[in-house]
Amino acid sequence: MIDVKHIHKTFYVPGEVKALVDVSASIEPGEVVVVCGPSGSGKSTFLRCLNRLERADSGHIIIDGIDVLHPKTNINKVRAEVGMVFQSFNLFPHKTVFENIALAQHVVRKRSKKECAKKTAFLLDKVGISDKSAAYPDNLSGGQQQRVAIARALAMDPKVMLFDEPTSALDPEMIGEVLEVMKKLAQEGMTMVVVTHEMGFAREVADRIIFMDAGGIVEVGPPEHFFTNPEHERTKLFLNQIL
């Protein structure tokens, strides 16, 4: 589903920061891959490059057979197939929960109002907030807002879901409700790439874990290997600090 080949990304703000250095990875359809690492390791930049919110300087990113970096690629068409959930919820504050979820369906997918209403009601039930359809984002908890953001991304029927530290802005008691929604998606076979520090989620749900440091991939492996028998000293140091 996703094939990343030798991508590089450098920022110049100020000075030179090599955010990604020769990064290659592949994600199979239906696979859940967790990307973890210390702050500044390049994991969020890697995720944002997948749908070209950041443009890699070189290399190739193939999503469902389309080269994201090719100059003739219609990136908006690619993004319609790749849902993304951020740390901040990015909801429209002046629109209701229902309107936030229905808008892109109508504009991008060209669905009728009846189709949008049916899909939105289904997704609100799926993420456990069907009673909040008429509420505005400011009247919701952080966990509820993030679940709206997930429902909004799912409304486009994406082939891939990207999550950039989706629980990092939440109070501890709200983290679980968002992770539960993500676990259900994984069980249903959604292809997911998740940047997170929630190691319990990674251990339980991930098919593979990618550990990044200093802009590169240090280690890749299934959770049982990653947590119990990591190969690299940098991985062991990271796990000793967070577990």
Contents of the next structure:
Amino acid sequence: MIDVKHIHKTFYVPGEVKALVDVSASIEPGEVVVVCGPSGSGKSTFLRCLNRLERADSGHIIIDGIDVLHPKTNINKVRAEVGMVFQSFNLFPHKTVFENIALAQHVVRKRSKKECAKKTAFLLDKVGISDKSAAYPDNLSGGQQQRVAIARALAMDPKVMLFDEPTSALDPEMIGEVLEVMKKLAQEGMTMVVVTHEMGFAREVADRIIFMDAGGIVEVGPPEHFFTNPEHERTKLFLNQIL
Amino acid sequence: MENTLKKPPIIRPPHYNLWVTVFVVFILLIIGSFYYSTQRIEYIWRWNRMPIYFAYLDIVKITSEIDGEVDDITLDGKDAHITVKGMGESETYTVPAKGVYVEDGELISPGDILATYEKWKPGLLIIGLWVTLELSLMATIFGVIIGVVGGLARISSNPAFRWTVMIYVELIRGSPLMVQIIIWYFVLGTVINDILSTYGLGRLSAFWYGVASLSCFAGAYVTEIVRAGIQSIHRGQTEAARSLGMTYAQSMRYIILPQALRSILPPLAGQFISLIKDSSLLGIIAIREVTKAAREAVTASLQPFELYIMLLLLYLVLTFSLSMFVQYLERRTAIK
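Could you switch over to the form predicted together with its partner chain, since the one displayed so far is the form predicted alone?
Complete assembly follows, chain above in first position.
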């Protein structure tokens, strides 16, 4: 599904920061992969490189057979197949919840108004906020906003969903409702790449965990291996600090 | 139903009424001393002469075009038909019956008055005000178009677009409007009109060069306002839109510009209020907008104080209605 081969990314801010150094990974269809690591380890950059919100300097990223980094690739077509959920929700504040979810279907997927309405109603029900259809994002709680954001991404019928720390900006009591939606999605067989600090979610839902540090992948493995028997010192240190 | 909402008590600073009185006295003092000074220089106020600059009753004369005598006058309700006949030609004029000036059989030469009637006509200041309105409205429309295109080009990654707009903005902002107007009319205008007449097209009037100079001037400022407005929208909005597969144009149209509009509106209003006032400079290329009209009226009437005060009030009416309109727009685009 996703093949990442030797990507590098350097930021100049203005000093040189090597965000990704020779990162390779592959994600199978239907797999749920959790990416974790300390802050500044490059996990968000890695995720944002996948749909080219950041452009990797070198290497290859193949999504569903298409080379994302190739200059002739129509990136908008790729992005329509790759849903993304942000840490700060990034809902469109001037549009209602309904419009947030319906807009891209209409504009990008060229669905009729009727189809959009049907799909939107279905997704609102799925994430459990049908009653907020006409509300504006600013009037929703953080958890509700993030669920709308998930529905917005799902509306495009993506083949992969990327989650960039979806619960980090939420009050603790709202984290559960968002994770619940994500769990449901995983059970339905959605391919998911999730950057998160929620180790409980990782242990329960993830098929594999990628641990990153200093711009590189340190360790990859299934959760039981990762949590009980990590190979690297760096991973052990990290787990000690957060568990 | 009983209204349970109580009005909050108005908390006033100490000696509130005293200071209100001070304010009123202060204003009256300024007006009074102004009036006193005009008395000292023996200025005679003639406000009664002002209305004709807004509207006046004109006497329209209907004159004969041919030589001859009045052959027939027939009444037809409120109208009268006067037939003039002579030298083998005949002409019938339809005039208001009340204003008939000639009698049956009267000898008529070309240019003789057959009848007169009265008609209300807009005065000099109203005609000028209308020209100012037209100028400002056109310049606003073109200014917004230039500004949106310019603002988008200014943040584009294409150096040709970006640098062109940077030079445009610096050039326009860094030079006096009066110089720009002169260049538009006397330099560009000459060239453009020459080219137009080479191709057998009509010449453009001073009005259009006025519109061009004002739009160009306002466009530079609007460009910066639009750029700032777009950049004030959080990057996450673009990222969210693009991550859904929207193109750059779609994300601008549906997501960024509608949101930017809210932060653009207040400075834009300020810009167009300036524009209305700046249009007063167009008198120098013989466009008779309201300031030029007032200056002409002063030359004729020798009543500068009243006319310039009226002029000031007219500008205030224009700018105040514009700022009211923008406030209404701001309320409408506010996020619920």
